[in-house]
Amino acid sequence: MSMTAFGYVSPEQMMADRADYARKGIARGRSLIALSSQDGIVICAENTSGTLRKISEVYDRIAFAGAGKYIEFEQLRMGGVRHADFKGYYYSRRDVDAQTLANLYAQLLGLSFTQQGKPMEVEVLVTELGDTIQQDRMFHILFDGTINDRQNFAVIGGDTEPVRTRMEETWQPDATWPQALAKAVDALAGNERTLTAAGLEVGILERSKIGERTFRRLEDEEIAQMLSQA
């Protein structure tokens, strides 16, 4: 009587291979920008789709955008929006903040990285609009669970060290809305692509109205005439 043998993959490898799984199918979509300005948070993605989002409001002043497999990082974001929601009426709106989005968005990648059949191939980031562009919060949260604290801006998705390097070069605290837009634009298309408005999805929390809902989305017709305006 034979005997089928079974090979073995170690803990690591199984790790490593879920890993390069995720970042491979994160990897085919292209990149998203948010970064703070004087006028508020801005936040520009690649998407030609004028029904499937990337971007979008969690709470008052917080927004969460995502790369990879759309329906995962959907999933993720209505679930922020009803734990924002129950947290906000049950105690204050003021206690939905980013961070605790951010945990819990990390916990639920955490477990799917680690006891699913496969991992989500998504990454996903929360946005908390400050005062002060110093008091600003971006979170990114990898495939994986961990979470990156970033300062001024953040880049998620595609083949984004071009794309961070580009955005380093060129960001400025004192930016005015189109000024900001415009230079996440370039940082996206790089020097070989030139992107227009139809194919660009856009949404920023203004500074102006902190204590009130700070997130708007533009329109084709605003995005163009604010990078003319660049």
Second form
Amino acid sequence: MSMTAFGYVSPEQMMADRADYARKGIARGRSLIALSSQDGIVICAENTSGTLRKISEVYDRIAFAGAGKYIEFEQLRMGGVRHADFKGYYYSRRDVDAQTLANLYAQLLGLSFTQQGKPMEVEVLVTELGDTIQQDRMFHILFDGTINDRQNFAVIGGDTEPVRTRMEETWQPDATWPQALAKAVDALAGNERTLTAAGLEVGILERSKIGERTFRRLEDEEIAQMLSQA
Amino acid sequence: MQLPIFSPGEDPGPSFEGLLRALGETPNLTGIPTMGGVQAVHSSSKSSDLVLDFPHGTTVLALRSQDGVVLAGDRQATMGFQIGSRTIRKVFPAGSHAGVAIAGAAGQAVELVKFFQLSISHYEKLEGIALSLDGQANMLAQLVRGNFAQAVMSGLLVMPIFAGYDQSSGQGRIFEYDVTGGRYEEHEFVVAGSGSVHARTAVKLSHKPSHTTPETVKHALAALFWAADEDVATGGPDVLRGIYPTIAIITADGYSEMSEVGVADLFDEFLEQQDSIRKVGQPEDQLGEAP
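Could I have the structure of this protein in the form predicted together with its partner chain, to go alongside the form predicted on its own above?
Full complex below, order starting with the chain above.
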């Protein structure tokens, strides 16, 4: 081992190490799914905590979901609410959109990945409810600022591949939101596990409420009721 | 528009006003724009003239009922001896179980309501839990207080009333404010605006908090009618244009507004009962000899 190699890390190696670090942090958690249905967007996460939330309202038609390190995505969530409320106040409520917010998150995460002491161990999802299912928007932003525009459904956090595969098989455009919720829960659970309302966190953006605040958080009783019906 | 991320020491917390301040976007104490044009006009005219130059909202009231609260307001804004608007809204939702009604300088008042509504939802989103009714009432007091200096300098007074269903105590609650931000909770009813003297008398003679919501709605409509009957600045029901007062009902089920058709029907019913008015001016009712 020569002295010159000591302390030197190639840029490729540094990025790979950082990505590895962030990926490991995110994979420790559980996945969450957002999916479009006839009467709105359903977001469903595995979460045993009733207070430390992964899914939240950002604006009239926009919701936020985060996976990975809670305190880090919580900071991003608060920034998003502040951005949206300020923009809506300064211009108008119609001018607040998910794409702008997704770009801001991508910029911040990208900067954090290359320039901060440690990259943020988070993935976030910004969803916007459209007038029709075709107009629903889902932006998935990775820890390094990579931004993906998803259609129909999006899976983030944890071990996403098996969940995505299951969701791909069952997603249907004509499902009502309770049906969509049931499918999302099945996709999260897989064949070996059963998830109950107490271990789930669910938020919906309801198309019938367009014109006001469309986001609603479901209580455990309502989740249980919807799952038993579907 | 940036993504505002703050370090722990600089975090403005759940306050929207605090956020504006932190972003360096506070034009004045409350974050409510000072309306530059107003100040310019003010410097060249007497304060008493100015008061008449801007649209003013006129009569609003809140009545407690056994199920919650009824919040109502006429639709007219008045500028001096002119009608500023026939269709202005003075009653607005604030959070899921409360509403605010405004009398006073219309532009300022609408801005204040917008800011108040935004502050409530901003708090709820950041904290993940709705602000209590007391918290909302206090927040409004702070906004009115913040507006105080401007109110005194320019004569642009804003007089809100706040009403809501308190889910913790299971009852309707009503608050009035003075221009300095003083907050007063009342038991039976509150009124504000230029027609409030007449509305107050009408409410006093008919209403009790033990009344049901439908009864309370009728009392509120009658009070607005009598206020409009005596006060030129308050708008009565406009049958020709189909413009009727705004009536909001706030109960355990939340805030809801009556449809315009519903209010129109109630007014028709009310007017049918006012035979004594219709006779005034008829030949058989003349007091003296015709000249």
